[in-house]
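As structure tokens, one chain now follows by itself in the form predicted alone.
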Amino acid sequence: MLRRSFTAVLEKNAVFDGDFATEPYEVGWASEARFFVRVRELSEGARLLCRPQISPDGLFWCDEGAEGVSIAAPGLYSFAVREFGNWLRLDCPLDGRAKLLIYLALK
């Protein structure tokens, strides 16, 4: 069986000034997911936490359980998520200002 893969761009050069969550993405067909967070700009002293959340319906959310990634400098960051059910998103508490690209790679 040929495995399918897909990469979704969840945020493209978006600027955030505080806490946010990405748009939910339906991923029930996939068995693996990997988030990539590219931080293009981060204000001095800013801290960003990106942690995965799961949902059965895309409306009500709970933390997936993975630590996610803590970010304090520009760069590319990534982490994998498994056994996630039907919907995924990132919950991102942000203390400061950030310009980001966020990708979700699925297979």
Contents of the next structure:
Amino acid sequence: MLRRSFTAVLEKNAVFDGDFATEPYEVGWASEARFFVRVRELSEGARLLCRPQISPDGLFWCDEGAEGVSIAAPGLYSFAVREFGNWLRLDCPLDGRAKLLIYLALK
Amino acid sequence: MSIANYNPLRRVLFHDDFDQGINGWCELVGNHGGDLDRIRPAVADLRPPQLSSCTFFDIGTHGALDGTYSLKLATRKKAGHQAVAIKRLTSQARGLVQFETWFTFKAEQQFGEDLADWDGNQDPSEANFGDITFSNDICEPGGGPRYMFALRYRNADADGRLVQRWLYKTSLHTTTKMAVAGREIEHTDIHVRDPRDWVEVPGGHQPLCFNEVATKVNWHYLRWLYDTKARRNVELQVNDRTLNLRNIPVPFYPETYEGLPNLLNFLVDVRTVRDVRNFLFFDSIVVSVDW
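Same protein, the form predicted together with its partner chain this time rather than the form predicted alone?
After this comes the whole thing, all chains and molecules, with the earlier chain placed first.
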């Protein structure tokens, strides 16, 4: 049997004006995950952090521990996570305004 | 998984066991022509489906009817938000099509709710679950006719009053072609021009088994039969109830649609009417035909 893989578009061309978190996403079937953040627009001087968080239940969250990415310009960014349990999301402090897509590629 | 807990017509088009993966159920998105800024707000954020183990904060993993995983749709915690998954096929003939599934539904657990009137039986979270909708998208060769059947189970309204009725729609889903032409833009419900455009199926009152808390799931059997030759619904069975749908009116699109000959799409969705995430789970889905 081939390994299963699935890519979820967690945010699609969304615009944020401050801190946000992605929706809870169940990943218990997967053993590896990779986030892609495609920033289409970022306001002058803005900084966006994207760091992974994990949860036992999709309700209460803590930092996974990885640094994630720090973004100061439009472009495509990525990082991988492993041993994350059943739920993943991104916690995204944002100082400014951003228009972006966020993908979660699971395998 | 065995097909023994289904009652398919003679030819099974697909039997999707979500322990085996996502099986072609993907997020619906509005047409955009390559420019995401052109997607209408109502069809821009219909959420990626998930493979869920039905894991909850109090009991851990519930699992599915069979095995561990189910297909899960989850809304945002925003009234009017809808999560929609679609599976896309084409047809080889016109005739009977039967959609069967084992499904369940929940609103996200809330904390700190007023329990002064709680009787230990009826949970506050039951009032937080809005709508489940089963629908399709059919287009015959030669530009049409195109039509979409839709059946909705309204569990509760925006004020938290239990409705528990099956409904059918009375207006068209706004297509991108209609929107570009400046016609009938939908509000927050992808199926209809106005979220109020739903009418009760005769005899459609049917309480489902919510089972007292936000973390117990009971799987329900559903069988929806329709006829693409007669272009009408036939019947809907959910557990011990079967509703006659033969006289339900079907809205048809007046314009022609190119590039869609023999279109046969299946859609499932969940819509919250309060600022609480709503979840819809499918253990498995079977579609069969008589052609």
